[in-house]
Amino acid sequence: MSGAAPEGPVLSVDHLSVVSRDSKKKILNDISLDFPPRSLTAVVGPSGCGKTTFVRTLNRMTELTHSLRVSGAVRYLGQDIYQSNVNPVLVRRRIGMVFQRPTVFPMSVFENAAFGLRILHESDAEIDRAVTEALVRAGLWDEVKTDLNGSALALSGGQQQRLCIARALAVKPRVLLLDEPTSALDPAATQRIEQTMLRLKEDVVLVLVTHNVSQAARVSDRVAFLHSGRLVEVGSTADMLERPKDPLTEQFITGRFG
């Protein structure tokens, strides 16, 4: 996959649908999105409407789930991922994704940092470059330098998201997914995550998945609202959440939603 600079939209999303092979049902229903550079998107809805298996789709996680086809495209760079001569494990390397709950292993946390940089066979020399600018891009050196080879499960919950990102950006992605990263979070924590995700969509594509309507406001640029897996309406933030133009999006803003 081209790691070139793109006139366009860095990933766009065109015709997308997610159906279940069991029950025959339409969990996402013909989505279209662009994604920009130097730009944070936040998905919002209500519980079941398809954010977290849209988010999934665009670095191919849906197919981790069998009993889901996927129809549509998603485009890296304007190169569809889904086309069979494509690399998944490639594709998930420009594509990052951050889990709703962290998830270190066991190990320290020099080597959670270093994980995908070990599988890629990088160099000793790149690995120890790669995981200091992971780090410091994470917000998380300062408080870790003086013990990398400690176990990353003595971290907090807001330290190991944070080490989660650091090992997800180590790889260099040119998009990072990020599903409700401080759901389970405390306030402290998650104003760190956030600071982190405005100094990241600088220079890396920011996909964030939140339930938290005033997250998106502190953060995003730009907010798409999704309802029973469609694609309601998108627009810069400031426009959705004062002057939105469907009524479902108006009562989700507003707390309304029934």
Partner chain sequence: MATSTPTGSVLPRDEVLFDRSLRTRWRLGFDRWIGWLLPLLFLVAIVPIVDLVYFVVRAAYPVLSWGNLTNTQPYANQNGNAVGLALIGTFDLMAIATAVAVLLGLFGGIATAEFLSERSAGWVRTSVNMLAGTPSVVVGYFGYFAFVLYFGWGLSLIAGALTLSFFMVPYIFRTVDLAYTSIPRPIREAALGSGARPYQYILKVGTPIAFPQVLTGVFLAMAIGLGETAPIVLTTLPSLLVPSSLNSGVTFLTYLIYDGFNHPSTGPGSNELAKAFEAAFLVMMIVIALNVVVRVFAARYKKRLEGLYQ
Contents of the next structure:
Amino acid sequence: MSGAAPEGPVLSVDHLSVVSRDSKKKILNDISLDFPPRSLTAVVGPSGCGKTTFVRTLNRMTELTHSLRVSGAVRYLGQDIYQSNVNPVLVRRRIGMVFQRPTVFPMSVFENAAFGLRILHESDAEIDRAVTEALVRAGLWDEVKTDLNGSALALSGGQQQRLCIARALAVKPRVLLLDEPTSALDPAATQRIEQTMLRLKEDVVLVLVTHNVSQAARVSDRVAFLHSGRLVEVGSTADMLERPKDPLTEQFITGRFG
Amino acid sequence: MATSTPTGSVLPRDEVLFDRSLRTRWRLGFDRWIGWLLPLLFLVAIVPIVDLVYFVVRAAYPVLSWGNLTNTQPYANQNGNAVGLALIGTFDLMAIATAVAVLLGLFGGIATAEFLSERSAGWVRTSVNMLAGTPSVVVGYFGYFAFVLYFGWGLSLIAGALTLSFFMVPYIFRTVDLAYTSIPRPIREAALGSGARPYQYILKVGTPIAFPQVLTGVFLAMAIGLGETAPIVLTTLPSLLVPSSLNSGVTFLTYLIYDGFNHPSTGPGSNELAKAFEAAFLVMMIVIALNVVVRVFAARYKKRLEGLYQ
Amino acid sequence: MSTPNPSGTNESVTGPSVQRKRSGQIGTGIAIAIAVVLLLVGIAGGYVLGHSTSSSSTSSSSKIQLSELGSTLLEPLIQEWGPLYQAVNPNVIVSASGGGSGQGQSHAENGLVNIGASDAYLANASQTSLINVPVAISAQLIYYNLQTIPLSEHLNLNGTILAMIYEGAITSWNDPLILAAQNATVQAQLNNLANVSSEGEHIFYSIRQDTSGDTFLFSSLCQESWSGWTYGASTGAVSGLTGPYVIGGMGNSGMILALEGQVNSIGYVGISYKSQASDGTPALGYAAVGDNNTLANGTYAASASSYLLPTNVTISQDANLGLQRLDFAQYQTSISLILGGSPLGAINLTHGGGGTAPTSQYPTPYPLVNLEYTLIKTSPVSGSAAVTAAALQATVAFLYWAITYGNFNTSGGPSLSIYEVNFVPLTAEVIGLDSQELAKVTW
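Mind sharing the form predicted together with its partner chain? What's above is the form predicted alone.
Following is the full complex, with the preceding chain placed first.
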């Protein structure tokens, strides 16, 4: 990965709407939002507000569910990823994703981290180097370095989740989407993931979906508040949490619904 | 109002935990008795099975010998108690049928689970269920008219094996389909999200997870196929020689069972019924062996996959 | 965008060397591999086992296998003949299998087997390039399970009585019509039945639940003998009967089991199953079957000559008697299995003319007699793996052997194989016809 950091936003969302083909219900309604370099944006909102769908539109993961229709544009470095001649596989390599529960594969720790690289047919030396680096960046290296060939399934939940982060990082994406990555973890494991996120946002654009306002407060630079498929408000974390403009935002942040 | 408990202390009525009502006593008694009743019912179910096995083993015992199992002399197999030809024939039929069925079931199942839209997948699943529900003789007639007559292969090993594979495909298809669809969605998405193409996901991630289920399906399908008789009788020709080509006739174990009960014992040294039981015993043993292998494999792989998507 | 390592982790990166090993990974594509391995092991293993154990005495490649399929009545006889013929021609193996007469006919027609076996004459055989070659004479026995009749005695029965029993017109064993046909001893034994049997004197009659040449033979006799017979004559004539006094089974073995399981029962069984019926528990008795025109007149008298036990002599006589009325070359309609012995003549015997009552030449024909036919092609079938020129030549040679050495021993009596399956050897007349038919085969 080379080249100077781009001038504008790495990822920009432009009038994005998502409609369910089955129920004709609008899941996302006309959302526009930019994700600048070196930022961690927390997408918060009550259950069912569409935040998970939103984050999945950002790397065309919605296509894996046949019943959604996406309109509007999502631009990665200025390229609309929904253009017909865009290769979704390349999109997902540049925009990685981590899920609510750890999704390690039934392979060794090393092979899990190397998964994306093997697909790219990288050289063994490059894979060794990149896997090690990814494990270090994900904050897992010290715990697994003596047993890289052990089964990844033997790791604890928190370790598995960090391994998933390492796997996403190994292909050096510019953007990493995190869909409630700590919702299945205990507080100690959550803390380690949050530390990892804070380190990562220096060189990867992070988009964190969370229903947990205090987590957003701890790690994010910016908060976007979604409600009923609409982007209600977006702003710096401090502004949003302390001086919300919209009454809905204030109600959510103060815990009156959620 | 206060009442006394068996320990003698006096408590307000609301706080007393003892309940001597008939209904409660009956319920507690039922809970206790059902614990005895269920194992008893299990015994009722298991006794006929044990009796059946004993019956078959006892009837087959007089003619069970290594010599009979390995003897492939033509008339020793037809008129004596040798079953070597039938063992080889069963093996050949099963091998070809399994290979075909695994190929069709695996590709069909994976395609349905991973590539087809929900609507087309539904159609495919319905058709496969219909195939599974088709009476075996109907499938046998289909094999007879299609393979034996229309394709002109005659009553042959290949016609019998392909007909047999019809019975195994639905089982393999269904387990493969289920195995791949039951892989947690996020695992699939994680693989695709890491930049894998669908086939790469299937080979590197999906198959290792689905493997134990698929293998179970294959082995159970083999057990199912092993018991089929009528459709293979309709499409093969009993032979007293080891099959030398796909067009050869073939004798198999369930044919001996079917044939043994169909005509009286002939001449000295021959006991068709004992031979039928000998064949039945062998079929039983192979089915049991298949099931044991399945259990051992499944248990081993289940252990290996512990911790997945926790 | 460059990704600098977080400080302080450089040593650990370069420290332990990373080993790449796929030990934790479950191999991919194993399922496909297993299928392929099964295929290879199955076929290869099968051949190795087969050849290693059989090559010592025989080489399967130089052998011709003749496949026989069809009538389960004929199957045991062909099974007996196979090894005997091997002594004559070591390179020919004859495999015998069942499946029923219908399958024997259709497989022979389609050129799927070398020899189709049938209990019934195949009409218009020439249309499918087949010939009928009878290879043995069989008979049908009327068996009963009656506790008071010792095996040394035999009931006297005829087509009329049998038809009336199956139609429900005669329901008890001491019916005057039945008693009138018996000698004094049997009459007393039948009258005593009510005191001994748990079922009183009521008759249970047994049917073949499958379609069968045996049912055709039996129902033909009934149809000819009694005008009240409503079921017609066919392979399934009585197979659907139900009722409190109807019992039944699949195949001859099933018929015997049904009879053994029900006292006061009666049923029809092919003669090949004679030992099975006689050796069972309880041992079943069988009837002398007779000419019955006198019964119709109501002037019945039991006489030794009108009721015949199935013996080589009575069966052969009936076969020849029928043969006189049967022109194999011209006969085109469905032919009765019954060759003689009944007063009205065999049904459908339009060509031979007239009845098949005993003649002076054949005075004692047993009425339920049947030829066992083999069906073979008159020329090789192109595209058939079974009916090749070499196989057809071997088939004809085998059948010549079968109708001669297969039927008779060196002193001219029934051969051991014919004797063991309770068949009767062919008569000279049938052998003459067979030779004519076999001469039509070319290869």
